[in-house]
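One chain comes next, on its own, written out as structure tokens in the form predicted alone.
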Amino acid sequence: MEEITTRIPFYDLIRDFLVTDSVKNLFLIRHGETYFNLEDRIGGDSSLTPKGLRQAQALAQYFKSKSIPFIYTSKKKRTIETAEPIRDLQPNCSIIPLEEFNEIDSGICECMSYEEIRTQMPEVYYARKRDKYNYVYPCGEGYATMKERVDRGIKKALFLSGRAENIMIVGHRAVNRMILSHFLYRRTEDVPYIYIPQDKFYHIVATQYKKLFQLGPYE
């Protein structure tokens, strides 16, 4: 398992959100290959297909011998139908799906592949290469302007927890993006390649002097 460890000066920590007494642990996951995966489709709300629900229970055989009291996932199926085997094997487990974690959404480019978007709309395509982190797709959002959603859903997600041990959050691979970028600090230009694989987790411990995260497989 790859680990990071980063000392940060406590005057950071007071305007980092995510480092409270309640939160100790937040499991950061990808939801499962889907069909709109295996075409190079984006936004959309496609299914699983069976490796991605092979995917899901794998996650579910993993987790369960923790104490997961609550699952945050977007409003789309692809999360919540990776969160329903890991709530199954839990003794006490919600899903909370909240809109705040609904992947970006790529306005009038929502469902067609990067290959179409590069051939019927070129213009939209390479103004965004130029530009990933700032573009913002017609009609749609980019990095920039989901932002201050996905951090009002980080902030809603620790609220309704309250003070539970461990929290996870099953979301999209922009999404995850924007949520690490506040434990790594990285450069805007970089957090549209920050990796989020489909076959393994992060694990992010917050605590007064120390941050943490870890990728590892679960599988």
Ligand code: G3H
The other form holds:
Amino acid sequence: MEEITTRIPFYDLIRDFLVTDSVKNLFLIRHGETYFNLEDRIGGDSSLTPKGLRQAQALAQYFKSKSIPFIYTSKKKRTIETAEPIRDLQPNCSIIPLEEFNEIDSGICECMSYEEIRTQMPEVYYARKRDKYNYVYPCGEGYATMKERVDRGIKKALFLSGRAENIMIVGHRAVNRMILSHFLYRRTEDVPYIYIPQDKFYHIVATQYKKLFQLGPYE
Ligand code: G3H
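Go ahead and give the structure of the form predicted in complex with the ligand, now that the form predicted alone is out.
First the chain shown before, then all remaining chains and molecules of the complex.
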């Protein structure tokens, strides 16, 4: 288990939400493997592969002994299918799909593989490579333009969770990077490269003087 502990300044509303009179745990999970992942395709609404379902079941076993009253997902099948086995092993748990946690909208590149984008739309591919944080897909979004709605989703999730001790979000690669950017100090241009695996989850605990940040395997 990797562990990073640092002091944090107090100006960020989202981090402040986690710091209340009781310690809150934020479990940030990426959906399991999908059929699109196998082909390196982006966007769309692909389902989990058998391996992705096994990853979801492993998560469910791992979290069985913890109380997870709400799981926030996107509206996409891959996050809901990852959350369902977790919910099924909890005595009292609801899945709340929020469109604010949908993956980055890749506009005219939706459902394409990175290789198809490179060969069919090289201007898109190389412009994004030059400035991934600020680049906005034609008819879609960029990291910079999705920030506001992802932040809205986090605030909604934290508000709906009330005094719950554990908060779980099952999101996507770009969405989870945006969420993590509130806790990890990264230059904006580095945010699109934060490591977001499918076989590990992030556990974030924020107290008044420090944050505890762990990246742990669940299998
Ligand atoms: O479908 C979108 C991808 O998961 C986002 O990853 O920003 O590294 O292309 P990327």
